[in-house]
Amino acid sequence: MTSQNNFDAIVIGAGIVGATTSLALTKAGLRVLVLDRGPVAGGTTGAGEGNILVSDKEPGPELELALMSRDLWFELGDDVGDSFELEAKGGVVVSRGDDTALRDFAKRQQSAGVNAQLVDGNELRKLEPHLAPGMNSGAFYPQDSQCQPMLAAAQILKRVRERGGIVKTGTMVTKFVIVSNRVKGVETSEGIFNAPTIVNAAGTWAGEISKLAGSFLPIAPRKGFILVTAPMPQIINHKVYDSDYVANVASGEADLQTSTVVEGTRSGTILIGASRERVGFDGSMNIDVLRRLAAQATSLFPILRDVQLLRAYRGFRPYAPDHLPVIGEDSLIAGLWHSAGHEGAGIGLAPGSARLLTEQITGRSSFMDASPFSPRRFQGGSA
């Protein structure tokens, strides 16, 4: 075997978890290469939003893992240039009815360490003038931000190769090399590489990657679909959601849940969402459901009843059952790494579970506990 075949660590995944991961390696001193079976954000990554939000989490470690990693996305920014339409755009939650919940809510986070501003009615307007009428009250989270996820991978994938890593994309991982539990390398279609340290960053088929190697992780795809309109001027500020749009994220339900989600883009589409459904991955077109996505939009926004849709797309979201990413060490197999199940948070998340992994690879002090998101809650095959 060659010297050209051996690295530090191998990284499975060329999505937004994968390729964070692979630079924040790169930066700590280890030859990385990146295996994906597809192309560069050919999962996840390229039908997601972009979203980097605080606004929706409970406090507790995935809240301080995001303001961590929304931080750690525009140090990105200057590090690989803002060539993936960065953006803190803030984000506009809306109550239709009794504001109660919206408001116990953003106290919690505000002790949390949000921004979170409660707004009244005239204050929304101001946010957000093309709001239908009764709409009252709300919260404005400045810290909200976008961006253009299929580009920001690539970016940041150029930067690792920059920087001396490895990227091959069609390449298949078939099979892990273990010897006494210790990872050794993977054999995939282009021959075996070999590294101590191999890192399972494949979304949605992380629990796959990981059977594959001997072990479990409880991670299923959950279905959602996006619409996207024709470019126009800007008339969306910011991302704009029903208040029930965090419940529906934390909802552990596998039928079809839907919640109004609106922003626009640097380009001129305005993004339209979000369902949540498992099951499996069934990619059938579903027009009930983008009925259902128009109608919660347009309702919000009557303005966009005379927009003209360009496309409609869907995706698959890692989901694992307690909502909250894997990211550590494998609880069977040494030297195997896991970063996945971060469901629809996974491009806000990114930069912040790429320095918690890294941390813990190196043995380097960690700026949280990272505990909390540990594969060994799912030991013994139980989710």
Given for the second form:
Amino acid sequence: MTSQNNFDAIVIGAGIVGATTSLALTKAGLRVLVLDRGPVAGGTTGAGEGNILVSDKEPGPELELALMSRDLWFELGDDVGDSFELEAKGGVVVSRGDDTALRDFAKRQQSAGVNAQLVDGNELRKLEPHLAPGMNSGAFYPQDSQCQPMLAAAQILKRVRERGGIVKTGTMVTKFVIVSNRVKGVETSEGIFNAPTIVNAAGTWAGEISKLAGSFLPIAPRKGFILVTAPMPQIINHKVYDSDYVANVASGEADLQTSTVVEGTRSGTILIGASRERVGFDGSMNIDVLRRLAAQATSLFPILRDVQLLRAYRGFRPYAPDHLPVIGEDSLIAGLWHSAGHEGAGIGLAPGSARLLTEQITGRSSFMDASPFSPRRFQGGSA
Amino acid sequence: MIAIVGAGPAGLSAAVAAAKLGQQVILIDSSPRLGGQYWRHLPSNWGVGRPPYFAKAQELFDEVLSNPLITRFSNAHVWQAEKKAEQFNLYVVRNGVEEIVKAEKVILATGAYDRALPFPGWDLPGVMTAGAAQSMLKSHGVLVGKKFVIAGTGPFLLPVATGLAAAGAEVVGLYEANNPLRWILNLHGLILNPSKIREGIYFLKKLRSLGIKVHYGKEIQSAVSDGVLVDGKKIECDTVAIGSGFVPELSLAGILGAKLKVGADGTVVVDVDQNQQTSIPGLYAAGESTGIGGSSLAVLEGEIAGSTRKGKRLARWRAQVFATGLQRVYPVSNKWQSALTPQTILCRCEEVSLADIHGAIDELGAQDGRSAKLFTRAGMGLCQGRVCGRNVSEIVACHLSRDLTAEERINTAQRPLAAPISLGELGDGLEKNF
Ligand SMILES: Cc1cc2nc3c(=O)[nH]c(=O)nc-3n(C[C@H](O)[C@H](O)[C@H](O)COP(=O)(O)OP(=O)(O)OC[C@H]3O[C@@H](n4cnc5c(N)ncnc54)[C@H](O)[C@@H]3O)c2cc1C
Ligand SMILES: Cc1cc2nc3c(=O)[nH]c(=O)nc-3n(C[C@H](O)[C@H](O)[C@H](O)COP(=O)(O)OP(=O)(O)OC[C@H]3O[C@@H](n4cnc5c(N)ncnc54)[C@H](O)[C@@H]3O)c2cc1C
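Coords for the form predicted together with its partner chain, given the form predicted on its own:
Next comes the full complex, and the chain you just saw is listed first.
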């Protein structure tokens, strides 16, 4: 075996999680190999939106991770350069009826360090002049941001290569090399690669990768649709959500949920997301889902009624039963680390997750308590 | 109930054939007029010098308009479709309002649109597809320029050139990339289809009488504001009409899950059996969406799809031999790629250049048309990659020194929506209980 095939760490997955993790590991001084069976960002990262949100998260470990992650995104922007449309656009949550829930939620977030500003109808209309009448209350979240996730993953991986890392696309991991419950490397469609540390950043397919390694991780797909309109002049300034979006995100119900997030993009198209369905990897078009998204978007912004829908696309969010990401070392196989299951927040949470995992891999102290994310919660070990 | 999507030669003949058997037919087309790409603009009485195909068109128009079994939906775009419990639901936006059409049998006769190959300067204002120039003339009576150059490949350029010249435009030259002498190697295609020889002679005479010079084996290298460059020589003109074959319109076939296949020339088409039935029972396809072969083949396929009559199979076979000849005589080689410069725009909607695509591959890890699109926005604009999708995929494959896989070709040919719909109409559908 040549030293060419030996690395300090192998990252499986060239999505946003694999990209940010490999850059963090590279910066920590490790020689990293990134493997993906497809192209860069060919998985869920290429099929979602680029919201980097704090507004939709309950106080708790995920919010703590999101707040750190959001700041790290802007550090990444400085490091990698303004090449992936990173923008602190701000989010506006609106309520149509009883706004008690929205207010309570915002107040609890404030005490957790989120900049959440309650606004009345007049202020709402200043933020978003085209909102439908009857929206009398809301909250403004200046920290909410966005990026173009495919470009972000690609630009970050470019940086990894510039710093000596290797990125191999079109390379499928087929088998693990394991000696006495410790990883030694992986077998792939392009040969064997060795490393004492292997990171499973395979998103929705992370369960399959764990299985290949003889372990177990309950990650399943949750389908989502996004609508894309024809380009138009900018009429929507922020990301605008319906207040029941938050309830939807935190829900575990299987059947269809839709709650609107409407936002304009730099290219002038408007993105309308997102639905949540647990239907396995069934990729078929669900016309009713599209209708619901459109109805909700036009009820927020009646001006959108005449805008043409150009395209709809779908992706599969990777989710764990408790809706928290899995970040940490496998409890059965030593040297196997997971960062997966970020569900509908993988873009937002990626840099924070990368930092948390890298701190654990390199044995440094963590910026937050990582135990709520430990794979052990599903693998029967103690955290 | 039979629903037919597309009222071109294939859809019209399918409608007539089905109605003759006593079937109820709904004939849906996005245009206000019957006829599809080629026949849409025929005047109701052509007078002298009418082209040979006119008789058939007239017969079908008359029948469709007079047969009470045929209901016409014009200005009607089928944007979405599904098959539920042995029944097809077509979601149609007619005159801006969405409605549902339910049918046990659906015939897709959605045709094709012309393929434009990029070259330096093709994004200048005076450059357009041959189909667009023709349609502006015939639908709106507008000559989009005064002095035309027609370029590309295929016999479909002939009616465009003669049509423009007959309407008073100056056609300074027709540049046909291939040499029709190649027909000598594909003579059976002509011998089996004597009407095509007559059609060819008709157009050659017309070209001569209109004084249009045809340059065989010649391609334009680039366009500038007041002309084009051919063999390093400038030819002055104000408008360039281009077309290099056709791209079948497959959105609905893809949405309904019909099997698609890649033809010998790399074109993706709907896979059909002897009766024009697709892999989905009850779903048929006819005309250019099953392979490019001209209007007479489209008529025969439509007739078979509409009636499932065996009698027309021999005639269809003959026309298919001609279609194969067309592919061989007028191939689109990869040569167009070598004329591009790094600055040449490939996606006009989003202004993505060749250098952008190469950068996405070399620096960002794009490996196929999809990732090149995600990194550059090529194909994300108004036309949704209908113009650039196939070209970009071919460039990516070529840059990575590989061939496009059948799967990639098929992916590039599919779109999740067959036509746009307004968000208002879409949302209102919730209350309509379709
Ligand atoms: C409709 C929708 C909207 C969304 N909107 C947002 C949003 O606004 N904000 C947000 O933060 N998140 C959003 N998300 C979620 C986000 O997209 C995901 O959480 C995130 O992309 C997950 O990234 P990842 O790197 O874990 O997975 P992926 O991007 O899927 O990467 C995993 C990679 O692993 C590779 N792989 C799998 N198996 C193997 C193997 N055997 N060998 C080699 N490679 C393999 C795959 O090819 C893939 O490229 C959305 C998701 C959807 C579907
Ligand atoms: C510029 C040009 C010149 C040509 N010259 C010749 C020639 O000289 N000789 C010859 O034999 N052939 C010629 N053709 C080719 C000829 O147009 C085709 O062979 C013929 O039109 C194919 O018939 P069709 O029925 O398959 O499709 P089309 O005639 O293309 O009809 C398809 C119809 O379906 C409609 N449609 C598609 N999708 C939808 C939807 N989702 N909802 C509603 N309606 C939809 C379209 O609007 C269109 O009207 C030419 C074509 C062009 C563009």
